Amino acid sequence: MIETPYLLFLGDAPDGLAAKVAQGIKDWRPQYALGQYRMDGCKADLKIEDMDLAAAKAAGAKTLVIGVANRGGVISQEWKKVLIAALEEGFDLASGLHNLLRDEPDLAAVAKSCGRELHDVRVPSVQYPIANGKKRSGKRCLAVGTDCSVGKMYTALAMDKVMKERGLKSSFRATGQTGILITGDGVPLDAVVADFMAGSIEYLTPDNDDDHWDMIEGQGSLFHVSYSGVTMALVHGGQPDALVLCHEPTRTHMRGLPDYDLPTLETLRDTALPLAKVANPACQVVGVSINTAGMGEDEALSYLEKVEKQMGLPTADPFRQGAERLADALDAI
């Protein structure tokens, strides 16, 4: 088990998207967010208290996390200065990056020396089956996304809280690592061999009472040439009843690729639709989650209205205004 509360490492983050690891435990689990350490230059802020790794330590700290998610998940040597010193400091380290903390030789004789744990939780600890495609019991949700990073996690979250509050059977089905560092479980869905990808979600969303939702939390897109792979795992391995489209309507090209646009809602709709059909055909869209974080409020509900009415769906914000209505939208199925 990770030891909590956090110290959050944001490193040298480019912008806050970068520390989306960290973000969401803040978001999820602040009781686990203790401070954030900052390097010099970064650009990322969780706006909770800026501790050195004395002070944190001083004040409960048991862990480390590294709360960036950089393109190729990579430890740079500047950040393995702040990190041996974690370590010598009393700290246990976790990392959902795929550079792993215990391959770095110098990090793992730091460790050993102090008696200290190194956490990797992109690492599958499972051999999954390959996929069979047979239907199971228990109802499925799934976010689909224009993009990576647009809200899909959120959503999932978002509406198996409502669900939970409403006293209804669900669960949110972490896959990849912000999930599990703030469930404590789930399946690190871009470590896994490709061949037992969708076996893996199959693993994960097992057969249920017929009244019991999975929120299963997405990965990439199918728009992304970098990370579509996994989203494909999703939507066959998950086997989804239904689907919530993502999206985050400030961005001017896909994540990490400028010369990419984003695809329409319905460019997403009329694609990820025929291939969930493939494993279900029963599966259904029920609703559109927007990721309003970068508007004002007013410019935000004139969006979603916006898109409501294009789409013919309820249309929210979850984690703004909460995930009510779509919520709703599975209790129709």
Given for the second form:
Number of protein chains: 2
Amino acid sequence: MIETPYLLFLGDAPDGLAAKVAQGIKDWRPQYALGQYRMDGCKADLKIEDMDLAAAKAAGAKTLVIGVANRGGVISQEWKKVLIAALEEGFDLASGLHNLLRDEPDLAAVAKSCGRELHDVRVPSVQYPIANGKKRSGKRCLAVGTDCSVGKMYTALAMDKVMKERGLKSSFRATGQTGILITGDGVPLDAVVADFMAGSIEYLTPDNDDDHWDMIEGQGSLFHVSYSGVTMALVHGGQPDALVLCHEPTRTHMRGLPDYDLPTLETLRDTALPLAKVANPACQVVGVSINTAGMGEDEALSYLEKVEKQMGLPTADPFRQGAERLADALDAI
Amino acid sequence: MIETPYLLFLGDAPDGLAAKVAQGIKDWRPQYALGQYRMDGCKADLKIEDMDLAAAKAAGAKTLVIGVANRGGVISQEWKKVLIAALEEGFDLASGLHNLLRDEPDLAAVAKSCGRELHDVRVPSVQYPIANGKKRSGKRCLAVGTDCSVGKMYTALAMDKVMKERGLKSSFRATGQTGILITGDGVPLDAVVADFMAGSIEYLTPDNDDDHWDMIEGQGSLFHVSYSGVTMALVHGGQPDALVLCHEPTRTHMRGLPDYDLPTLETLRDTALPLAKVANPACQVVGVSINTAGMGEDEALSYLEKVEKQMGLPTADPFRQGAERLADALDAI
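Can I get the form predicted together with a further copy of the same chain as well, since the one above is the form predicted on its own?
Every chain and every other molecule in the complex is listed next, the one we just looked at coming first.
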């Protein structure tokens, strides 16, 4: 559990895209994004207050979150100056970088002497149980995709936002590093040992109020041969009541696998639903989320209409249109 | 890679069942089972030569394999006396115990000073790649089960044995600790980090001669919610040309999951085959392997006949009848 609110470290980001983790936090949890810390030459800007460490501390920030990718796979000395000063100032550090903060001797030593935490969200900090498959109270929605990186996290976050705006009980449950930094908690599923994958998702989505929804962030795809085992653990460990099918229509092959075609939405439905029913016989496919970023407005709207007819399910692009209709679909369950 | 042949350590096994790893090595790789080492009070007996360390060394044994479960989850001082003497005598040690040999300071220190290896086969010793899904040469057969522990390893080993007896090219590919100790090599799949599961199976079953078969040991079941992700990684990483369906007909519920029914063989076929075709569109279901240990001879034979008719596939219990007919079924591919 990462303490909030955050000071978002953008470092010397060469452009806005490099700071997409920080952007995600600002977009989805603006209440956590107290301020941004930019070094000389930083080209990213979240349009929130620039703060130095002392100002952020005075404003109540607890954790400096590295919201930017590092160049060349190293944590530079320029960054370290700031990170060490932050530890000395009383901040915890949180990072989703491949290089772990804890593996840097200087950061580890200063954190220890200052009594601060280093959160490396790419590695599990919990000894997860083996899944027991027992029926849990509360409701769960899982986004499953025709491919990796088609908008599953965005869909779950957008549906969670609508539910909360309506005063309904909802929790976004993060299963990847960006999601974990956004919410301050979650399971880095791709780094969990095989035997404990499904158990980690049971742990993440425990018994809850009958009218509470967990919006579980999906990972991979049942049709992506590199990561399908991870997706399978979500389908069974998540015990979903509702599935949302996610798709990106301009993709010409599976991500990183040039010889693999994407499945159709019908094939995804007919594969994922029977598997989900093993863990939850009441599971239903409730809607379709399309990432139409690669289309113009007219093309996108007509594509969405076509899919809605074809699948007989509420279909929306939550980025273009919001997730209201997808959230509506949960009411029926 | 564990050096063979072995001296099999049975310790103070309270009965034959406790030494089932050693029994498996003796049954499937008798040429590796040079002798057995039994302590006072040992109740297991593999009916091979009893040897002390010096005799085994003189006979050419390279590795002392712990072929017995330990009691109470600790490696006792009595065992350690033998293990340390073995290291000093020039043996490597190999173990599938949950307690790792390397975590015992005395064993680790002696192994280091003697220049010997400690093989803890429960933990991966390789940094596996992420799966790339590329088509590999050679052929692969995967055993998939309606449940865990229904005879998948036995089926793959028995088919491999028949293939070798026929002079055909075949390799049993181990994915669990017992299989790894039997063959001296393999992937401890349940201990691999999620992102690398499918890649570890690609690594285990690389390009090979066009007429070579990998007989891949299955793990878990697509219908077992605790481990289905592991099975999925085998289905996609293994890229099988042939699936053998494995079933234990007296099971009343999924192993360890009292609320879960077993799927039918038809459901297993109709679930596993389309998923396997994602990675290998030519994949076929070639046969059914039934573990009839819980049935009398007449009941077993009539059950096998019934399943053969029902599924329209060669059906056999490889323990009761041998795996000839299952191996025959691979000829058709």
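Please read these numbers as outputs of a predicted model, since none were measured by experiment. Numbering follows the first chain given and starts at 1.
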Among H224, M153, V121, M197, determine the one positioned at a hinge; one rigid segment of the chain turns relative to another between these two forms. V121
